[in-house]
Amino acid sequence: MYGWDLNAYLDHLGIVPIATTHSCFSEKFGIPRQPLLADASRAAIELLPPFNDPEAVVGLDQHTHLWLTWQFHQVAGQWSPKVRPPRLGGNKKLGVFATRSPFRPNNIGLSVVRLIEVRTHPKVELVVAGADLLDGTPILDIKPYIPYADSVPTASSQLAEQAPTLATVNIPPPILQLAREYRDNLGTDLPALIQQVLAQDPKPAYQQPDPERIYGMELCGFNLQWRYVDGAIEVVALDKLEREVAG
């Protein structure tokens, strides 16, 4: 009846975004495949009328950790019972249902992020960290992480029982200078992000490193690039990007 359309099905079943949000990572490409892998990132998740009173926040900053429940909104495509995720190299499917595809019937997400400070002026909005999250995307509920509850210490997977493991990234002094410059009123430390999101090896993974490619991605407004030399990651421009104001 709806397809892939997400916003028809959650008009049909009267749910609506709570909150947006408001991100380092302006495109899809280079976000960090899980949450709470780019610590450094920090997004302001923003509540939106009505749902932006402060009493409803009330009680929220008792809590390290917070699941968020949101939309893969740039998401093209129609879903797929059986899909290639990244983990195995991009080569071979796996059913949509055993992986964290966004490609996914109802295109929903679900994301565990660390909680630095609730604002409620001037506007009611979370500051949190760890987040894998596009700028924009619309936030479909915010509930606080139970550790007793949440955490399965005997919960294993076979097939990404451990952390990826983390790439060398090499930044030149001059790059490095520019990043600790940075200034947002998220205290993003953009020096530890580069790091935490290059060491992810942002690539896919069935592509081979070819030192005369240069790869790039938009962080924090700025253009990021990067190349691969001797089995490391150099980042080799860290540009400002003009954006064009709307008159």
Contents of the next structure:
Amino acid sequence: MYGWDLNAYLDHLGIVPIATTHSCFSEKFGIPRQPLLADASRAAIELLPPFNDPEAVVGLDQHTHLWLTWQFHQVAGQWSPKVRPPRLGGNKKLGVFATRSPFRPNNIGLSVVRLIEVRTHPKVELVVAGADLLDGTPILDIKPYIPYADSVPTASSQLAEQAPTLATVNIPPPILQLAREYRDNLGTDLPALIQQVLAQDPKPAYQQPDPERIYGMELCGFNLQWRYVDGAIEVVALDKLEREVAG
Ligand code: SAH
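So that was the form predicted alone. Now I'd like the form predicted together with ligand SAH, please.
Now the complete complex, all chains and molecules, led by this one.
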């Protein structure tokens, strides 16, 4: 019927991760819902043997942006024909193929990211900005973004016409100071990252939070906590976690 046998395909698909991801996002909650929404986020895409040959990345630095295909590995094997996209408030269902939901057959993710640097020593890795990827995400392929072919100025989406509106974020000076002291080998600007991640308002859109409720996420090895006061987001704590996460 298809010209191929599904079981044989399952046995011999032959797709393996070519790289892994080091990012500040060590849990799903709080990760921006699409790439390039938080340009302050930094990730290292580390090529794995036998693909970590410096020859394999020659010419990549001629491009400002890349496509990454990857696996939503934390929900691998999970899919549903109807899903609730957060963009629609989390209470309206759509067909999975009409969405960018992780809960899809094959669980393949697609993200355009900004290329900052191609490193070949001591590891072959790409430093990128704006990735919406969990730490440890397996990368299936890397391709350059080609503006003349990949950007479609006349395209439209009636369901997601514009980027989400940004929330107001207030970070108290002592927490800002602590965030400014953060350093990693990717050059992450933690105050900017906190600002941009929270401006996306990670909480489910249908929740009407009362000011008592504290939300939290792990970010760059910290537990970041916030609450909602008069519609704005107020950071209430930034506590160092025991383990390091950023690459
Ligand atoms: N740009 C991608 C991803 C959209 S969904 C695409 O369109 O295919 C984005 C969400 O995926 C993030 O908010 C995060 O919660 C989730 N995510 C990121 N990495 C993941 C992983 N490795 N496993 C499961 N979920 C992941």
